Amino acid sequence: MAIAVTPLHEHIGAEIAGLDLSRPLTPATVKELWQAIDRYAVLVFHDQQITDEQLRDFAGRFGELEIGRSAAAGGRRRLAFPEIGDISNLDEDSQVRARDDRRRLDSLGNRLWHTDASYMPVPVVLGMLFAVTVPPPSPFGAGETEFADMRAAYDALTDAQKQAIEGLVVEHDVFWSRGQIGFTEFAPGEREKYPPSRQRLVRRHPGSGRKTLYLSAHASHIVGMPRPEGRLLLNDLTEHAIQRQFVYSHTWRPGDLVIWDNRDTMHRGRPHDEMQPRDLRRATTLDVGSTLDEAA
């Protein structure tokens, strides 16, 4: 059965119906979904019932899976599969983490506009997030995830602005992004394990052929430019890219699965009631090369 695609926003996002993601996908369906990803950048599936194993297997149809920073650190985890990231406010015993819990404070960096793992030499491609438990809203948000279309943001620049940023290289650093919210309590050896990486500021998306801004809270400075000047430029570009006309905001409900392409989007989480459980599970696919090796 062919999938049904309903656009959710002028630029970004589409709802996909007609698929049970707990069942194996045919090659033809995987191809259809890739085409939809290349067109809409963010795909939303409602009313799914999948286990962590099924999420892992589904995500694995789209590329090699990342083992994230937390799972790579080792130790006891709440979730069995290292390929499944624990995007929750729950500890290893499924209890809500304390307000001063180190893991919770680190994860608050996800509320900054960012692109996943842009601080890695070879960054990631697709993010997939599945909602198990959704908490009530807070006065400042209901735990939404917002996605910015970096293709539309690039298109809206003037020709002179596009020319000025073409070819620029940016250094990305997870310690820079976490430092912006005052979190510096990294475990010994993490700095050595995750050194800064350089990425193109302007990329050409291989699926759509469109040029896109590659920005993130991890973006520390522009290589070869005085740091204050480069950081101001990155700030101006980010403010441009997150204008509301470029942003789709997803309000979660249990059973939602959302796929986004990190190569042409930024995203951020919004606040929620921290006293209630919030349980989302993530799978992420790896890219195959550095952005510096890509054709502009």
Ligand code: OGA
The other form holds:
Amino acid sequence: MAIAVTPLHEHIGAEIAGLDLSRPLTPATVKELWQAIDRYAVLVFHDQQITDEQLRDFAGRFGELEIGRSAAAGGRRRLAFPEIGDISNLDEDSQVRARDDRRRLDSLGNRLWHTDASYMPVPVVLGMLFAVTVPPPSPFGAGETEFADMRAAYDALTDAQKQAIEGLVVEHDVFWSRGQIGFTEFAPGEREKYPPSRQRLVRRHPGSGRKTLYLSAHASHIVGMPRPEGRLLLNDLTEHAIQRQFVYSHTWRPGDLVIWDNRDTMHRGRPHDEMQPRDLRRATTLDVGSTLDEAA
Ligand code: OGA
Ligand code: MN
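Please move on to the form predicted together with the ligand, as the form predicted alone is already shown.
After this comes the whole thing, all chains and molecules, with the earlier chain placed first.
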């Protein structure tokens, strides 16, 4: 069955219609979806009814799946499959987490503009979020997820700016990003388990051939540059990249599945009514090599 692709924004995001994600995909459909990902970077599917197992199986067609920081930590979880990340404000018994709950405070780091797992030596590729329960709005947001097009942001730099940043290497550290919101209570051993990683700042996306800025809240400094200078450059580039013309904001409905490519986008969650459940489930595909070994 041919899929229908409708762009949602000038640069980034397309809605995909004509697919039931609970059913096995044909290789031809996987190929069509990859083409859409390479072109639009973010894909939106509405009105899906899938279990965690079906989400895992669907995502697994696009690459090996990540076991996230929280599932890797062990202990009792709300969700059965380690490949399904719990992107919710709920505890193991499906109760809304207390305001000072450590897991909740850690996950508030998702409100900063970031690309997932850039602190890992081999970072991730696709993120896939499925909405089960969507919360009511708050004064500062309705739990939207926003996506910035880092290819369009790169393209909009001047030639002199592009030249100045070509070849730069950035260090990414999850403890740096969490520290920015004042979260420093990591579980014992976690710091040792997730040391910083180095990533290329300018990447070439293998699917589209387009250059892209690889930035993230995890980005702590630029290798070989005095820290204050590198941080200010990272701030300037981030400020440039998150201008509204580069951003698609997704307002969730239950049954939405959103796929994004972490190699050429940044994303962030928005605030919502914290007293009400927000239940999203995430599958994530792994890359196969370091960004430092990629073709420039
Ligand atoms: C994520 C993430 C943002 C949100 O799942 O990787 O950053 O809106 N989520 O929950
Ligand atoms: Mn994220």
